[in-house]
Amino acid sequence: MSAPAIVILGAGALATARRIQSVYAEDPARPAGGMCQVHALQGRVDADVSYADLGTHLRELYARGTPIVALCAAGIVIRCLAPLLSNKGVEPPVLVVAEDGSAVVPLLGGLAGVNVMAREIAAALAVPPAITTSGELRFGTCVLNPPEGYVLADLGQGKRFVSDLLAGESTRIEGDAPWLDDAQLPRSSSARLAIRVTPRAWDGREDELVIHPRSVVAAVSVASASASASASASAAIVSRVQGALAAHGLSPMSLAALLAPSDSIAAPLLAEAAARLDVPLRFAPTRPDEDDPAPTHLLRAALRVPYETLSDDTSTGIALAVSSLAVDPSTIGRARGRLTVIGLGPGRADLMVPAARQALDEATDILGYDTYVKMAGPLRADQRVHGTDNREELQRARHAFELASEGRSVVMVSSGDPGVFAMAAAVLEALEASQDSAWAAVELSIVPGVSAALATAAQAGAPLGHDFCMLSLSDNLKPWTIIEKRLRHAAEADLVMAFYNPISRARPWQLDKALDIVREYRAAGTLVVLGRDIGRPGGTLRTLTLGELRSSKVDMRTMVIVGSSTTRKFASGIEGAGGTEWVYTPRWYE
């Protein structure tokens, strides 16, 4: 289960909350629980996450599947979810707890485990949870909501079964069920009712409550990996795994991982195959002796929990693996490597794209500038954080490839944008520049962010509404030379400039000579917007003019937008009541 998101609509719920948030952190058995966050109702309360409206913010949670712990009343929640309600089978936990903490009352997801959240979080609270389920009050435990790595069979007769034993019917149980040792099952070795955990399929037998263990290992041979990386040959590979299933008599709900050589590590179609089958994709070396079947010799290099190895047909280039309980896919071979670069935006949680917070929380391993690491928080207690100085980039980009091809998932971790100043093409060149062929292996992708520009021109308003350009005044890596000449472009072309790295310590006078060359070119009265630590506590914006604009009133931490011929400004609001002044450079041009 993914960490939940704690909500809150005012400041009487923080401490609450904070409690409830240590149950996850502090759970060295939950290794998604250090991401779990305060989210608070934006303007009333400082927590991790912001949100404008509780309805919407509600809705998108339960939408990707976020367990909920709402602290409200319970009648807001269950108006604000009410038109998403539809499956039962595939809804979040959603949980209400008094703002006090004196109630704990679950609503929805007794299939997802929200009755095991309702009691952790009242045991740390010191309450009775308020659970209604009658099968979870009658045997101690959810019948229907098996440990991760089991899977119900069919939801439908689940149903059917639990109503047949709330009537008074007794059960036996077949096979490897160890969560059910403590629960309070009317059991009988002659009863008409069984719980059979099995791989095999489920034949349609209404008198059973079958719970799959997912612990068949499907191996794909060299011949059937080497296949042009077209859709056909991925529904092949999944045509015949599902058939080498069908063969043997197993659900393709028992299937845990699909195992191929390491040497085809990098193949689409492989990657797609999983997808389709949806489960995890492992890769095991490729050395098969001249009287051993590839597919067979993968699941011995790969395994290491006793199985016995189905593979009558080795013409179909498919083995199966089946071991008697659940199979972790994180224990066999090992994982492509992933190396993501994200940016953080500009600091501000809500800032941050959906898809950065993902890579982060599925990272176990996270690099970067210590001061940005320190932004991409809360982090796991499993998480390797490997903070570095700002200049070490290409040697910190060397870094995440050398930690991504051992099968890690890495995050690259840069603040606003990673692709503007950032550390998208540090790791771009680090591996153009490389021959290491685990490298070129490593899945990689970039994320975007909101860049210091962007988020300082949104607060402005809309200077950068025309044609514009972005220049660092910093000459660590370009000379000083290439910086004017490229000044005085801009300036005569009357472009919108945002100019990062406008001063420093080191570099003092800089920022000054690049002034001197824009009122070359543009006039006193040019607009130009100072946004300092936009988006982070404490962060300001100030609208002066090129002549007004002194150095003294710039550093390191400030973006500096300088307006064309065209940007102006206005104030709006009401009379009397104050108002917002806006800048903005028009579309169009004269």
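Since we're looking at a predicted model, the values are computed, not measured. We call the rigid core whatever largest set of C-alpha positions still superposes within 1.5 Å between the two forms. Numbering follows the first chain given and starts at 1. What changes on going to the form predicted together with S-adenosyl-L-homocysteine (SAH):
For V45, the Cα coordinates differ by 2 angstroms or more between these two forms after the core has been superposed. Once both forms are fitted on their core, a CA shift of 2 Å or more is seen for L54 between these two forms. Once you line up the core between these two forms, the Cα of A126 ends up 2 Å or more from where it was.
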The other form holds:
Amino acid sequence: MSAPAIVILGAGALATARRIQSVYAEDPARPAGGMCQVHALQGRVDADVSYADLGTHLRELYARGTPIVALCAAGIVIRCLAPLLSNKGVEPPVLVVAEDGSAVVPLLGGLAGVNVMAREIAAALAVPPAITTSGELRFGTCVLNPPEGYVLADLGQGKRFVSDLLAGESTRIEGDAPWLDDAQLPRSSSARLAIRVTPRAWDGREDELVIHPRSVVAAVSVASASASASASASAAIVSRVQGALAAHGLSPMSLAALLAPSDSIAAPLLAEAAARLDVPLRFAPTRPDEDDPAPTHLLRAALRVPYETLSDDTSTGIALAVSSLAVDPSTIGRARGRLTVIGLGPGRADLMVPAARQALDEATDILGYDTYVKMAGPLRADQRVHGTDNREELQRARHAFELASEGRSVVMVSSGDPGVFAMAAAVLEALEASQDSAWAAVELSIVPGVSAALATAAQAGAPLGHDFCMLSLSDNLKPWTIIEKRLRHAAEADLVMAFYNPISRARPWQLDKALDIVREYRAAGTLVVLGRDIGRPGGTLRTLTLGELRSSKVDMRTMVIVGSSTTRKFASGIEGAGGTEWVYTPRWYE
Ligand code: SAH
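To complete the pair, please output the form predicted together with S-adenosyl-L-homocysteine (SAH); the form predicted on its own was given just before.
The next block holds the full complex; its first chain is the one shown before.
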């Protein structure tokens, strides 16, 4: 389950919010759950995330399936979420907590563990939780909400079963259900009703509550010829797995993982098949002398728990392993490693694209220049950070591939966009130069970000509203003569120019030289926008003319946008009430 969002309206709730946050701060049981953050109403109080409108924010969190702990009146939350309640899809836990921590009320998400959360939070606040679910009150646990690794076969049947128990019947327990040991269930070995924990499919009997442990691993062989992408090839794997499960009377819900040979680690059909089966995909090494390894070998190589093998792999190409308990997929063989190169945007959290935030939340390892890694936070204690000096880019790229080829989920951070004078090109350069097939097997993706030129332009208005170019004035990786030539051509072509890396202590004279060249082609009155630390604390934006621009007004944290001959500015506002100055380049040309 993902980490809860703690939502507050004012400063009075902050202390209680922080106490609740500490319950979920670094929970190793929720490795992909992201950070538990305090969301606060903009302008009222500063916390981790700010929101503008409570109703909109709560509805967004709810729709995304994020558990909500709201520190306000229950009625407010009910009214905000009411429009979403009639169509009951996946319901995250929703709780309200009194600002002073004196009451913890679970509202929604009974099957998503809201009562468990209510108990956790109430324990931290040293108050009794306001549990209202009858089954939960009577038995001390929600029988219909088994722990991680277990799934209920049929919710409707589960509800009937619990009402039979509430009506006074007792039950047997068959199979291993360690989480029910402490439950106050009315037990009797001769009971008509039975809770059965089994990977076998439920046959529809009404006197049974069937809970499946995710205890079955399906190993598949993949003929190299079919390893290419094809919807029908992945559908064939899915139906082979489903057929093997059905042949042994096993429920598809008992499947813990799909296991395949490591030499087909990059085959898209496997990823597709695992996605269709809705299970993680894991890999085990094949022996070098085997072309088409028998799936039973894979099981032997990958499983670290005792199991029974069920299928005849020679006829179906599938072997099933059944363990007596749920199997944690992360312990089976290894995963395909991932390397995601992301851009953080200029700095502000809300200018980072959600895909980048998601990659960060899912990462095991984070690499990048120290300043950017800090900007990417807050990170969890279980995430490894490999900070480095900014200059070692290729080395950092190689390090990222090494980690990812061990099966880790690596995120490489850049500021702005990773493809604009940043790490994405270095990563591809390292990959192209590598002969290592393990690097080629890494699942590489690049997530775009809001580049400094775009963030600066947006704040100024629309200076990039017509044709423009982006230039780095750094001659670290290219000769200065090339920079001069490009400046001349761009200036002559009347393109708006965005200068990255305009100046640094090691490159003191280059900006003046560049401006001299631009001034040969552009009038002194040409508008220039300087954005410094845009989207970061203390950020400034200035508009001046090319004639007024001096290199002393620019540093390495500045974006310089030199307008074209048509770039213009105007002030807008109500007379006497001040106004905003906008800079833009019209879409048309004269
Ligand atoms: N990948 C980054 C650019 C890296 S080059 C991006 O797409 O934005 C570094 C240069 O970008 C700096 O020298 C500065 O010119 C510019 N820059 C980066 N972040 C900035 C910010 N927040 N405000 C202004 N300029 C910034």
